[in-house]
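A lone chain, given as structure tokens: the form predicted on its own.
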Amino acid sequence: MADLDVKVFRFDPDTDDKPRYDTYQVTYREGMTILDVLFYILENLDGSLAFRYACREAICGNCAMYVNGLQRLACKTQVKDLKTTELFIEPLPSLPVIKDLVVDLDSFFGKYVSIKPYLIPAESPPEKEYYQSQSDRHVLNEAVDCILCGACYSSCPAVWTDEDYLGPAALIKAFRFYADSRDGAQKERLDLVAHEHGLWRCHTVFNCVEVCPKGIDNTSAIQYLKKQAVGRALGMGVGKRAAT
């Protein structure tokens, strides 16, 4: 593969009047990821470039960014899989830029906190442990894998037009605890998300599913919660926990 022509979004709100794109020539090597490309630039071409990273194993979600027109994890995305020597690397759209590829996630995590992302048991904890069968745990398999990278949030048209919308990441986490057999706050959890800036703002566009680096079907989980909310509104009570 030939060397790479890399265009990177640059903007420091403290010093710049407007954003720009800087172009770098990067020497390609086999197995190179987008994160490797950024480190090459940082260490060899421009030490002022700002970006986030941590685990390098597609677990922490810190390196989510916009690469060649799609939200991706920089550490997971192989350059060769993009099948081009021209790279456009930008911060996650629809989020305020702190500097270059670093975005402000305060609103994103604030919405996550608002859904109470922790177990709320219905009774005092047992002496030993909460039993959970394999079938009970199977319901949570996808939702538990969410790494809160923000890719789905950035890709969602409802987020673009409603700054108060909880977004798909917060809602998949709401499902994760709602559907947990050890949790005892189903009614409270529906109250937290069944409103115009929550479940009813999702229009099933499926962008969140397309960009999720873990392959999570956020949209189906949101539709499941909608069904539960409608059932309760019709006087049918809160439904039995089940897979989406």
Contents of the next structure:
Amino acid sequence: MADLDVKVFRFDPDTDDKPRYDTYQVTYREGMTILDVLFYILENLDGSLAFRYACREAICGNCAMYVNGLQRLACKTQVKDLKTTELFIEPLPSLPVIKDLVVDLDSFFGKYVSIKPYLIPAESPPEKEYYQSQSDRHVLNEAVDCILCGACYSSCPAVWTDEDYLGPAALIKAFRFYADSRDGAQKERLDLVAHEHGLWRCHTVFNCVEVCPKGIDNTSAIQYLKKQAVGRALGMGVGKRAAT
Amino acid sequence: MIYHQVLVVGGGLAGLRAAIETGDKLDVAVISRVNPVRSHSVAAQGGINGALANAENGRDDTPERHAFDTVKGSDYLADQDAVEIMTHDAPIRIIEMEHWGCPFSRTPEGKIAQRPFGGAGYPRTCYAADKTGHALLHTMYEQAIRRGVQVYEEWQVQRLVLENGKTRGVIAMNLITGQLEAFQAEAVLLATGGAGRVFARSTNSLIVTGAGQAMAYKAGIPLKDMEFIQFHPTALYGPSILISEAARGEGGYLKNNRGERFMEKYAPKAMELSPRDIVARSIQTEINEGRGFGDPGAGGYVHLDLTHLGKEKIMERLPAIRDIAMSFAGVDPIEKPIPIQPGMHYTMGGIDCNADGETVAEGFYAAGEVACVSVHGANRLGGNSLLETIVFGQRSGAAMLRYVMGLDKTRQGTIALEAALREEKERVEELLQRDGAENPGRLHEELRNTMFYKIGVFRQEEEMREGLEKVRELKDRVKKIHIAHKGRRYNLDLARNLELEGMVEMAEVIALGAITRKESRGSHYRLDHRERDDANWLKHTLAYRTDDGPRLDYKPVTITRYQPEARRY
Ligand SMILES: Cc1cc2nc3c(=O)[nH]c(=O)nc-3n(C[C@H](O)[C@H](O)[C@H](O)COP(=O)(O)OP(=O)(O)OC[C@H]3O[C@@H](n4cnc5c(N)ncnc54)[C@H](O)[C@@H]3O)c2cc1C
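Previous: the form predicted on its own; requested now: the form predicted in complex with the partner chain:
Time for the whole complex; same chain goes first.
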């Protein structure tokens, strides 16, 4: 592969009036990821570049950004899979920029906290572990994989237009606890999400599913919660857990 | 000046667990340079050990057996009283995590599932598929949220402030604004993780730099057993991403270029599930003797073959491994073997402390991978370090609570903290003004390569001496590094390179400890001293900082009921 032509979004609110794009020539090497490209720039071309990173193996969720028009994890994105030598690297759209590729995730985490993202058991725990059948555990398989990277949140048109919308990640978390056989707060959990800035705001655009680096089917989980909420409104009770 | 009764540095499993323990009764805050869920703990894959006796063929398991396996695995360098505490607390802490919502995988009866792991007599490793660290860390974070634990996110702690052997607080930099701030506290816990990135070919997160060890060392606290570095047998060839031991626990084979399961020659009984030091050396021997694949100049590799496990088992038990192999090596393990080579994996040594996290300084505690209690001795068993984080996180939290409740004078050391803040500001200013010629990125790389290739899987005097000399050269050159960017906001260049000096000092401690220890024990394997030497070396190394480099001292190992014997598997 030839050398890469990398355009990077740059903005330092302390010194810049408006954002700009800087272009860097980066030598490609086999197996190079977008994160490798950024480190190459930082260490060899421009020490002023800011970006987040940590695990470099797609599990910590710290390096979500917008690469060639999609929300992706920089560490998991192989340059060769983009099938071009022209790279466009930008911060996650629709979030305030702290500097360059670093965005402010306060609203994202604030909404996550608001749905009570922790187990609320119905009764005090047994001496040993709660028993949970393999099939009950299986229901959680995808939902527990969320790495809170913010890719889905940034990709969702409902988030762009309604700043109070909880967004896919908070809702998948709500599902994760709602559907956990050990949890006892189903009613409260539905109350926290079944409102106009919650479940009903999702218009099944599926962007979140497309960009999720962990392959989580957010939309189906949201649809499942919608059905539960409707069911409750129709007096069918809550808490029945069927695999989605 | 910011004040909290207790400061926990590090938002990984150890730090959060400690904060949860003290949070109800004291004003506690966590400081972390990343959002807690980004901490390295999230990357742990295989599982966490505890004698729950849930597995069909593990009903006879007990904390005593867990203790024995741990001590034997440690090549008898672990302190046996501390190991016993850990293995007895293990079921309590693991069940607690389950009660808090941790999504463990399940047995057919619905109990926490357990799998076999290296060096363990029973299937003792509790797991959540092959994403156990993620499951545990997210659960711990959720509990911290539930309790309203305050977190200073994206603050990098630069310095530990002690005065006359008493803890006063820390100096930290807000990474977003670049501002330095003094934090005053009655007790400080360092839970900053390992020092993996001092080595090339590390499986560790990029932020695992030994900052805590370096900070404590600089403040005059001794570091223990730093020469013991675990090399994991199976790091993905190339990016060194870990392929969990769970892959072998579930039945994976190691094969050389003749298609032989070569572990037969080295450990005929335990085979692929021997302790890590033994498997790593066996793989490296195959590669060195020409039975590996690929370019030996790039280290070479052997195959980790899972194909016989079948699609269903791989998808159910090892989905993340499959993802990693496909994303980072383009190999689907359902169809083809995974190319692997040994990689640096774990820092057995660390801040010298006891089973309550207490150190030689009053009010200063350590827990997790940054600490050396010691429960891992010369070689850690897989699944024991996640355990260490929650057991000793909880215990050090409880110890800090007792300590702070018993104090009669508080908010001491304001002047010392102000002075330290001034010095730290000057250090940053000086670094930014400096007109040096050295590229810090290159120094990082030279350091990592020196450590991996000179003080690595196989060690010998002459090479290690060359390594140490190189490290000392780097120590001088670090003084001449050039920071390209002078701005304060999110200055990565500055934040990363403020650490470089400390990393070089950690390398020096590791190298000197390894050269001085003239025996082979656990992960420390010398071609020029191949036997364990209990008569002379059944003791812990302690390294103290002086202006001329480390001063080494030693202290005895605590032995309760397991007398050292030869380690065979
Ligand atoms: C790939 C991989 C897989 C593993 N799998 C397993 C396994 O299956 N089972 C097992 O038992 N063990 C496993 N381990 C080991 C285990 O994950 C670690 O030992 C353990 O998670 C360390 O936890 P910790 O809380 O001590 O530190 P970490 O999780 O590393 O957390 C350190 C924290 O300190 C903060 N920090 C560091 N420096 C500073 C600073 N200067 N200022 C402010 N904050 C700072 C960081 O932000 C972070 O929050 C694995 C390790 C690796 C590398």
